[in-house]
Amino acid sequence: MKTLTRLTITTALAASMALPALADISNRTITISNGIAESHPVGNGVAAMRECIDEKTEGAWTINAFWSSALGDDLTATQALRSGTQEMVITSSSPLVGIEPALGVFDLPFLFSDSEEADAILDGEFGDFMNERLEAVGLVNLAYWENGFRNLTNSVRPVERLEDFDGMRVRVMQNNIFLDTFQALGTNATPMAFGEVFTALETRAIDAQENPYVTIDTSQFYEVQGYLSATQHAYTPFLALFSGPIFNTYSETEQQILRDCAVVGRDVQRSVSRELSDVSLANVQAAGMQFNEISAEEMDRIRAAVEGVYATHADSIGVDVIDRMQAELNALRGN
């Protein structure tokens, strides 16, 4: 009887300790907007995040994900977060520099050497520093996911040297750093929302676009582009952004669930993205795209052509932001 009493008391105490957490979880529906297709690794990340949330909330939350800009482009969706009319968007950092100019640091050409270096910066103190700036404009970055290294496709010719960029009509993301980078390379750069790119390529309104291999594959750009060149000119992260006004109405328990499950989604999404990068490159070649790498000598010429972009945008990004990024990169590289 004493043993049974002790077990009953222990069980009751455990239940009472769990009750506050459960009581802090309300029934909620969370809408997630994406500019890319569900077949992209972001789809795997969202699935992992949904599973995590379902487990932690015991099914109290419903996650509704919308793909391929079904709810509008990423900038429009992000503005909806700031106004508190939508919960979440997973977006590249690049369209958001008009909201937080410091995000432009991620668009600077040839910033990161590899994905491991990018992870260390994004998941470390610099990433926290950027998250604080985002919170000041009404956005909560739950985690940095991966968009990846960007490469050029076009319907004109292989890009094997600097001069091959000349006159090419290239779609770039809607920010001035990408615009200036590609203008410095001699192209006719055209800012455009991602959801409009396929049709613009198909109708030959533009000749070219630039994205990671997985996005090129999952967006089926091989249907309207003949050439793929390994420029790796930029690495851009995805941000798993949540509405600041809505986030502030959640309990601390709910806020932590969002953060924890976004990290679970991040780890799955990054892993799948990296596994699929080589697969996607093979896929687009099998679909008929002509692929080429660029010699080290020509890559040096290309990098030199865009060096001025750093100085041009130092004031808009913030000299302190660029200096902080470069200091952390130097520390990582042992410089």
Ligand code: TK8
Given for the second form:
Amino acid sequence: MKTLTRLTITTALAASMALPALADISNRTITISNGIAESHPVGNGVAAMRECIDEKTEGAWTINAFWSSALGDDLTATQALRSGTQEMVITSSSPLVGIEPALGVFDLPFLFSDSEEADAILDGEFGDFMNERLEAVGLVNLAYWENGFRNLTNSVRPVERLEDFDGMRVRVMQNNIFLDTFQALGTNATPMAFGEVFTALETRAIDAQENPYVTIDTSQFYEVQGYLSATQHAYTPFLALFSGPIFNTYSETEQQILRDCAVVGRDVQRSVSRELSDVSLANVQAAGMQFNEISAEEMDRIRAAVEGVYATHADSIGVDVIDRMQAELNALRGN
Ligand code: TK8
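With the form predicted on its own already on screen, would you show the form predicted together with D-xylonic acid?
Below: every chain and molecule of the assembly, starting with the one above.
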């Protein structure tokens, strides 16, 4: 009788706590690396993801985050994920085009017109399609986070007209689509890992770089760049990537926790990114950068100058990939 009572109490207790099947959750340490500073909205996203994981695993997992390329650049980290020696990286899609060429579609100039459109494509069928491609190369994309719309900074002059790009030595992300886009604009473009950009600007090895306002602000590029021009020439997603080989050793419960908490992190990260964008623009101006918008007429000339990049890279990205993207965009735009 005594034993029975104790059993009943134990069972009742367990039920009342409504826990996940903790038997399916092991103690784990997850290393996440990033190229940007912790003050970037990715920091808020990782904090939200960590809190979600803490709750769902009852503290069984340790999340170790490394910022500002402290563990090396994003491409190196992504290769470590593929070989199963690092769990996670939050990386721009752009440096990974050499691993999965279809990712280059996101680098096509002026692809998305606003962040709602980007969200709809990334969280919809196209995003799923790209995730399947990534899984085939050993990468599990848990969710699409936001890097954002990119703008040019430089130390030479305000860019107000197409001709102002002429001869500028600009750092671009490591793929041929970005390289060709900036060559088409008349610049002298050099691909470079993000972690090297600040020093290259500081030493004047290069004149210019392009990134969203929050990255320009949180990476303190205002210390080494005098001009910021609203080119808005591309939208870069962040991928919250998990190592395929490691993911496959996790239980289904654990895999679901990762996916769910990466989405919790995504929602926080995107909303902070969007709130901070205007604040960052004001910050960098207060820090001394001269900001300018570009007239609609000049933007048309800039668009026309880079239009050819779509055709040049159709084969390398995949005509089917570009068509699929265009079809979804047309549907969204009601065409
Ligand atoms: C940070 C990078 C960066 C990206 C770049 O790791 O390389 O310019 O925009 O934000 O992912």
